[in-house]
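Presented as structure tokens, the chain that follows is alone, the form predicted on its own.
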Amino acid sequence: MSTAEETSGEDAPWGEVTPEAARRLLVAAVDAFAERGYHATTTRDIAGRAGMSPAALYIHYKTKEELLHRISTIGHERALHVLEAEADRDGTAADRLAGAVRSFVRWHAERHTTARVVQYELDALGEEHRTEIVALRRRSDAVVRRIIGEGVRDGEFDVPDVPGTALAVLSLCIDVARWFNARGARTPDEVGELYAGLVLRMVGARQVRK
């Protein structure tokens, strides 16, 4: 499945990227990186997929690495927003953790082509850009740690190692992008529901009377 064919509640893929030529190049880059890997993809490959000349790419992006950085930044910011929206809503820690997992998994399933590039091409970034993306990843980790920590504090969860558990939860969710198939047996919503239940069992969630 290409980026353009991915289905979600969002508008056209990468609609925040302007002008249109820059958006088309970015969509083409996502598809090429997901299919061939960053290092095996050339700027000519990307331009060809976008229906442009190689020279046209450099009008909008100075390097192939700049394209990857733009993709990674937008993708990580979207994923972080998904987690923060669930973490900040009302409800018990169990409700919020389940909601965060459902939404995070659904995003990685619905946008699995994009998510594979966002999550698995980090090492291809230059040092400065990689540092920026790592900071965004740490913010996502902090959101999940906060929910789990609040659950432990309130007696909802039995978790002796909050940082390690948060890492395990995020890893479980992110891996959906690697294997999800839109033609498979489960929908993104069904996978999200399954993983929410698995995570609640992982943290030993129990009902707490307030």
The other form holds:
There are 2 protein chains.
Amino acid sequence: MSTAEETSGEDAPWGEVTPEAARRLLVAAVDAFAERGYHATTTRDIAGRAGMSPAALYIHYKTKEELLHRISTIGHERALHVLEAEADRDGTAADRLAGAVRSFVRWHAERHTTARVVQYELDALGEEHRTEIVALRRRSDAVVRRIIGEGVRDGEFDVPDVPGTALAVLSLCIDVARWFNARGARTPDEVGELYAGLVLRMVGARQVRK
Amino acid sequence: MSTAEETSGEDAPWGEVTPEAARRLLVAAVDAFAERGYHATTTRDIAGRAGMSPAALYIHYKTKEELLHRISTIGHERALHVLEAEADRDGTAADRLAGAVRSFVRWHAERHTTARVVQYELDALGEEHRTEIVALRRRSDAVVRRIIGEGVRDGEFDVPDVPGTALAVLSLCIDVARWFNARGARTPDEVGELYAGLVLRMVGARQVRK
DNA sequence: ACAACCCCTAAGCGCTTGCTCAGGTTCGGG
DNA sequence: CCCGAACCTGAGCAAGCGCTTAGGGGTTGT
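I would like to compare: after the form predicted on its own, may I see the structure of the form predicted together with another copy of the chain?
Everything in the complex follows now, all chains and molecules, and the chain you saw is the first one.
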């Protein structure tokens, strides 16, 4: 009933992965993919980290690529959920943009192992799976663009190029997964706060007071 | 005397790679690494793109990793040179910061094939080669931090967290290599211009007029 | 007690990988 | 006309890859 999850560097947002053995494999794969990259990771390595033999992997997943697909889908859905939750709150556009950036960045910093796989191993997916994931990404882009657009409409923001700025904001947030280091000087909260402030400046937001 | 370089998607900043056959191999490797990633690229693929047999690669390079190292070193040096050139100009800190971002971003967009390899295949390098490259990166970071610091000192910028903002600026520029597409809507010049403006806002620069 | 079930492993198949090596071709200088 | 250096190829080796197959052991319901 109780199994220590000592192999993983993160806590578990993988509760939905139901056979416990399948979850152990998936967590092991996230760690391995994040460390070495998808192509440099062997199925033997994944199975080894999960404390199983190489063959055990193929009882729960059809191929190595299916593992990546599962990770990528769940990861993108989580990240998108974080974004949308903040976007749908009440408040000024500045509040919502700051909240979205803060949460999205914090997610990428806290879950930087997962995020690295999710954001940088996209090309390793097969054709169909990749287009599926790209669709999820477009939704993230739409969320950010919507908030900025509303801010401009309400006169809160001054943005000459809304799609371009939305792209830059998202790019800035996503790249956190690349450089963030858990043993570094900044906590996820600090980075989120810093970035929220920077983004408000990028959109020319007037200082907002409650 | 005249050999069409039909295999490469870019023009050639690789003039310094001296035996012509070695250059052809290097250019082929850049294309292949950028398309599929280092680990997913085979030595046969590289040699094939350069119009040679697999064995020919090992006359000019000791290993596949040495190829990546050469690409990474030259690429980083070029990018750093672009940054430093703009940083050392005369003018206000805002002028220099905008110029640096504009050029650096343009470089990453125009040479996005090279830049992708240079920025995202770092972990594939061996221990020694990687630390060598990391040193080059720290210099890029120092350049940006210096400009921002001077702007703050001169009262041009309003930046609460100079190292953090420098990190964000560099991160923003580098990530261009990931998403930029030559067949996309924006030209490298447009992206550079857009980003220069965004960065000036991030540092709270007052509008500067000539 | 025992069959049915799930979960796992040992062994290994067929293929591709990075890389090697003996030998062939081309070409300028004597 | 020949020599030697520079450059390249065909063939292939040892190792490692993703994945398969046959079968074993523990738990469960009856």
